[in-house]
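The chain below stands alone and is given in structure tokens; this is the form predicted on its own.
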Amino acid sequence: MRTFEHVNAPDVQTAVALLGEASTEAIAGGTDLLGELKARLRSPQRLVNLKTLAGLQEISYSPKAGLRLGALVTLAEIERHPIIQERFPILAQAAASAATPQLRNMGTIGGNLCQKPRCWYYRNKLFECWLKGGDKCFAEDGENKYHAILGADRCHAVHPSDLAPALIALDATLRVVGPDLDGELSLEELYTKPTESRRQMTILGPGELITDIRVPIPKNGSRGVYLKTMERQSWSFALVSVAAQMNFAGERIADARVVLGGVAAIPWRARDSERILIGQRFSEGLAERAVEAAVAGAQPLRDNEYKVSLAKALVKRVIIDLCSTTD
């Protein structure tokens, strides 16, 4: 690891100003960044410590405003918080499924939402992959067991966050402070598929910082669940995950959000599945139509066609689980 300067940020405005300078990176929990530094994927001359920022480590809740999570709240705090467990169980489930207990104690929600892909070609300095500025996605013809099946173009890496699908299912918003982006946007808007001119998976630019995440209170009759399949029994990144939040009016599905993880460069909103479900009573036929819609257009690579079957199985399970627990 190369030497670098470590600076404590006294306030958000100073942090934003420092992060706008060349060769400067933010560090909070460091669970993602330190691995990239050790691998020499990034070699900043300065790290700006965000953990000195007041107010970004707080969780607050009110029956009117909903849930507020400072960007420095750890995954372990989210997993254990009694109000989150009671009112936003899908979020607690997602946090509990992420990484190891040690990493959950260090990793922050802001970092988790913005972490870089785990693609081994991206993480290996010997491969100048397309996402790092090269000409080729080596996963297309290489080892692609863990790569994207939906929406891939020049890059086949998948977004690794567990919390992002759950928060999108909950219609979360976030506050960004920075020179260009400054204000509130939906969490779904944060993510973008990489393009030739913007080879990254979020819209954040230099000096743009997430300060907090806000989650509205789910409507009465609303239920949510987060399911994840992993290669190991625990503490691994998702092969496929599904976050679903549904609101019920009697026996009908009044509203639905279904978001897949581990299948695309962004958390993948299954909008066609949602349209099929909304306004309907549960039936096996309805579930099957929603399942097929969730993976419509999938283009698996040589080694990851299994993800199509996994995604279908998880989507069907969450639909049945949520519909079978209605009052």
Second form
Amino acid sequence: MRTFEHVNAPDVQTAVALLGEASTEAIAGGTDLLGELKARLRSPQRLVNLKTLAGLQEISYSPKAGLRLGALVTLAEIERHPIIQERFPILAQAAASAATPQLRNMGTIGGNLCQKPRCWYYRNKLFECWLKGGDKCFAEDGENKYHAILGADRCHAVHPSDLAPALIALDATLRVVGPDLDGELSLEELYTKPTESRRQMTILGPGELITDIRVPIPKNGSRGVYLKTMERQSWSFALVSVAAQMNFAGERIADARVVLGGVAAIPWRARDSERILIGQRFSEGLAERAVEAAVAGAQPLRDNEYKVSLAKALVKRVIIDLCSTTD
Amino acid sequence: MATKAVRAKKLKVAIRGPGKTAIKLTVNGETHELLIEPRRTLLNALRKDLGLTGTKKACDEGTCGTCTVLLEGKPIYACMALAIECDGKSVETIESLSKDGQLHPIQRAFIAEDALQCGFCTPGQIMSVKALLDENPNPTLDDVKRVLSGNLCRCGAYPKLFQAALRAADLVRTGR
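Please could you give me the other form, the form predicted together with its partner chain, since above is the form predicted on its own?
Every chain and every other molecule in the complex is listed next, the one we just looked at coming first.
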């Protein structure tokens, strides 16, 4: 790592002002940022430590307002929280499946949602890839085993978060504070495919910070599940993951949200699958149609066609799981 | 740079670095004042500034677990923490375990179960087991597997590591 200055942020407004300056990066858990600094993917002149911000470390819950997570809540705190385990199990499952106990003690929910891709070309300083400002995606005709199968354009990296698909399936919203804004948006709106003029996976601009994540209470009888496939049983990013939350009116599926991880530059909402499921009774045929819709338009690369099969198997399994559970 | 410094000064925040700055670190119960650059990792502060080389350095990027220490009682990777952000906090390392020449029960269990080959990952493995037993003196095999899931052993000593952790729990519980 190159040298840098270090400032403990005293409050959100000051943090925003500091982060608006050039060559400045925010640090919270640090588990993603320090990797980038050590690899010299970036060498900021100043780090602003967000861990000193008061009021962003709490998990609170009320039956009316739902769940509120301060952006500095760690993944370990989410994984172990009794109310999250009981009322928002897919969130606890997703947190528990991420990284390792040590990294979950360090990493924050805000940082997890904003983490950078794990693409080996992106993470290697020797490759000036498109996402880092170059003009070529080296994965496109290179080593692309872990890359995107859906919606990729100039960059084939996938978003690595486990918590983002789960929180989108739970319809979470964020509070974002920045130099010229203070407002709420849905978590789904945070993510964007990188474009020519904005080569990043979120819409956050300089100095814009997530302060809170809010999760509404799932409807009565709503059920969810998070499934993740990995190359080993722990300490791996998802090859493919699926978060799904459904509720039922009698035997019919009243609402369904199905979100895939590990397949695209953003957590991938399988809206066509949701449309097929909503209003219907479960049948094998229905599940098959929803599965095909989830991967419609997939464009696998040389080494990642297996992800299409994995995604289909996982989507089928979550549908069967959720439709066959009875309270 | 000049304008930036002025603006930050206007905001009344304390800017430290990029040169050395003083921090207080409590390691194994003893408080030290260290002069470190903000880029110093906790791992390098322990090894280079305090000479505590029991905590090992291997990958230095959060992918092996051999630098596991307890920060405020919780296991973390010392290579992925900045020492400056541990200012005023308390750290436990492998050096804290043996007392007056007597090995800690976890260390004795590792020897009894032959839970290592090359031994390089052992300090990290032991600190993860320490964190588990501090919180749960009666762990199941699954609890042990889970707490050690962030410590790689390239010799593949896992079955013996699990036995050692369970034996250590037994020793600690029975006060032996």
